[in-house]
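Listed next as structure tokens is one chain, alone, in the form predicted on its own.
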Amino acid sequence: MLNRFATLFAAALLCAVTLFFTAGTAAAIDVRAAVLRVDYQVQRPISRFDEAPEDLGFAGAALADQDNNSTGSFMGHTYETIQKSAAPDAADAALDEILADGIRLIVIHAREEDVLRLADRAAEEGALVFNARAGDMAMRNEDCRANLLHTATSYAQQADAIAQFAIWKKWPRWVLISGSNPADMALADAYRRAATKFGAQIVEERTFEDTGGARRTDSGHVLVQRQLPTFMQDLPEHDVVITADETDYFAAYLTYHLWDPRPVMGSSGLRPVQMHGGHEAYGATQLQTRFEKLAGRYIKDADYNVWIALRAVGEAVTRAQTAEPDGVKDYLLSDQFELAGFKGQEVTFRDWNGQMRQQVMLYDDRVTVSVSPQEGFLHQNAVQDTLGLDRPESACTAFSN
């Protein structure tokens, strides 16, 4: 243990010395970026614990600016990220304001259709965009954009992370319960793909219809306690229940309301996340404490996605000595880029579709139960490419030019 700490200390000292001597020859660079968050009218979440904070995503940007300026001070680099939120019908105008201000490095927290439209508009001005929310597969596949990178995990990465754990646990027989909304169905498709990919069997599928009623009423838990077990009756023999409920309509109620007692994974029970406030391994405690001091709350996926996008920009500026969008993109897609993500292995970007490679945490609302990729799932190039679309599966051609 002492030898390991000595090695880490020596590496950190070497990095600091390198930065110190490099600073004398590095050009001053002022890096301006923006975070655009599109706020949608949605029903309140099932649990009040899941209410979105007002600074969702923006707190991650503030922490990234602190981190980047800490390193940048050695190099003569400064970092400033502006924050804008807008309703869907005002998002285009908000982006135009960002572009008019000369900013060409933009993180967007929005749904797929808005991200793609805004990325196309940004491309007209030569801007590089990071997707910090949408998990849809098409935007990483046939609808990919050359100026769009993804720090949000795809539905396929999330589903593959759950599938690997289920197979590692020798739970190959699944019941798949999905919602009836388009996002739920897209997530369910990812679980079907994951089952085929890793050798699981979906023994039955059922759809929980979204009738549009209120999800939080005084008698809600009473009705759920009576209705859900009946909904889950007469299933074939199975090992685990997989839930695909991207719109947060039913899955949170499912865990203790099954007819047959089984583990629940997916949108409730054991969930695939990118970061959570209880995670302390791989040096994450210092990330958590700094974020909590800044924001006064625990970190959420949106904060992490924005933070790591802007930290990636900072790393590219430091190493490649440029804040131009093309230069930043080229460095991020190169073999030279890697960044600590506090999840056990450095993150990188896939050069065929712009998706960030990263571990996926499996979280039970208290602790990190496991981290995927799981032991024994191997890949000829990068073990993280066992999650999501691998190069041979990708129909993205925008990055091949």
The other form holds:
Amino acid sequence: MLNRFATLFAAALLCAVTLFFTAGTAAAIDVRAAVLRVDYQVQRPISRFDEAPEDLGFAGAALADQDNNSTGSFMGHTYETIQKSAAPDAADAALDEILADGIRLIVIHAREEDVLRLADRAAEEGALVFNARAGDMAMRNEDCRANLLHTATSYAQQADAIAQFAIWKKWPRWVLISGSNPADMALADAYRRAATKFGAQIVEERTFEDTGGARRTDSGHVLVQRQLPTFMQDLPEHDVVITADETDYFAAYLTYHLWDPRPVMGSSGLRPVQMHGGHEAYGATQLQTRFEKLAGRYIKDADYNVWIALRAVGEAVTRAQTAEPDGVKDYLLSDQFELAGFKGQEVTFRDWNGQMRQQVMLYDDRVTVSVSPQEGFLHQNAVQDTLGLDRPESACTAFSN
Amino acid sequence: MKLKALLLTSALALAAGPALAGKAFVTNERGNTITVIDTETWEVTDEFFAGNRPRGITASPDGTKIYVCASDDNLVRVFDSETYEELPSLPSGPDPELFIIEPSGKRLYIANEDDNLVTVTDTESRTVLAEVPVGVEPEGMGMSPDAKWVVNTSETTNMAHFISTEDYEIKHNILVDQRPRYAQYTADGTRLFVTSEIGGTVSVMDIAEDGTPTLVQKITFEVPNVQPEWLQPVGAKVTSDGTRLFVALGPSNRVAVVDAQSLEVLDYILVGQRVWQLDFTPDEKYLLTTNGNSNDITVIDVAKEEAVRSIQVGDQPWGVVTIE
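I would like to compare: after the form predicted on its own, may I see the structure of the form predicted together with the partner chain?
All chains and molecules follow, beginning with the one already shown.
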């Protein structure tokens, strides 16, 4: 008798619990997303600390699934993210597989030309794409796509973050040393633009030619130490050296091999990053420990960019109760959306080109030296819009609504 | 008659006298110390080692013991509030940040920021009674005045979890804005306020007699010439008569004064830099704020709703508790 009563009671309790969840939430949603990472044939990095881990970006996706599922478990939503990597010539087929699987929310970690081509293919199936790597300006400006949002910072955001810090320090006279590859030159353009925007002067520019060759030699640093200072000789008076080396072949060597002793910023010395494993302010310690428990290594920009793209999707599902690409995009671009990104202020998206507004960490490879926007750089709408392409300068028309 | 009134007044004054000679204890997160302040003279009287990265701080209901979340030591340190002698520590689970003590003083409910748990610790036997799985990055801890409910806020899950103190089960979850930091019931238990640091709001819930919460409104803040992203609600306290809610607004260096009935924001009081947590003196005449970036506390006159003084404390003050 007692037993039966207990069973009845348990059944009633179960009913009550079910009722609560039904009352508290709308229908259950199973959210499926994908990360597509294009792996290029590149030279080894200058430093073996910068070797790309096998799970680059994917670990960010796994953490996002874990975080999203925690809220989801209380809301009746589940999250699953497929991970795919492909060589450039296999990327289209990999995307087709993802689309054939019915997935319409896709994070892409690739170079600009591949992101644009893949985003256009995804658009045919109505999919929403997040760019988690490319910093190029055209894809955010005249070549922008209506179904393409960017969690990676643009070159302009990165350069403006450095420029604000240099100006705050009253170091307005810059020497700009850029690489000779197209990506290096694109980054150098962003620093020229930043100098004009914030009132710095580039007193001289030099190009460090990429002559190829192996990264690692048994002869080591001896020649570097002799050759680089002479390359940096006879410069006009300057406060700081800015390096634009997206390829990663010279900047890291330059920091201590100058002629005049000056701080170095840009691609070496003080670098603009989205997140790094040493960052602890704004509650980021918890992000770090969760990530490290999962991945067994420190977080990198790619992981952060993938993570925050999928967290943004999760936020849209939680608040707007939809996982449809259009519904997610509308919510993310609306003024309803905001997300905590462990950077001290909410991250949001610019509704004129789909770029995520975010703080930029200035990192010396050990600690967070500063976070831009810097104090005193004001904006009529959002201080984060002092970094990167602002609405009045935008040539993007795909977002005009 | 006149004499009697006079006697009564002096008797009241005498009775009020000892109550004024209270103390405030401030945790200095970076300095690893607690600063002790006499709340009558507002002098700093002592500073003692509090453990590594002390954050949340509270007192036993009888005021004899001070409990401190020593976040980097992964335990709750306990100090005698008279002698500042350290007493045996309490197990807290990893990375304790904030906690709340029940009115009987028996159980402590601790948010383990790094482990998605609320740990329930018995303060007498110094044992863990339960671990309640909650959302990601649990932080704020509130308790209903009848002690039947503990509310935990989780910063990444963005929810307030309502835990029954009878069986330690979560019975309700309410979605709030980004990075909820603090949960505060009114003294009559009919309302709950939850602050959201990144969302910039305070979620207001009506609490039914059986404890069921209903989200009714969100309070927003606006200060001329202050960027809205700096208005980051963190600590909050409500007067026991339920008329005023004070909300610490972090890097905007202000405390908002809210009519706790109409939910209208009445005023903003300028305090020190990066204001974190708040506590009233036991007589509720003063509200103390910890200002993490200016290494001081601000004393607010509650009736006048004005800042009346600031007091230098240790390195990066975080939490504050007062006793009589």
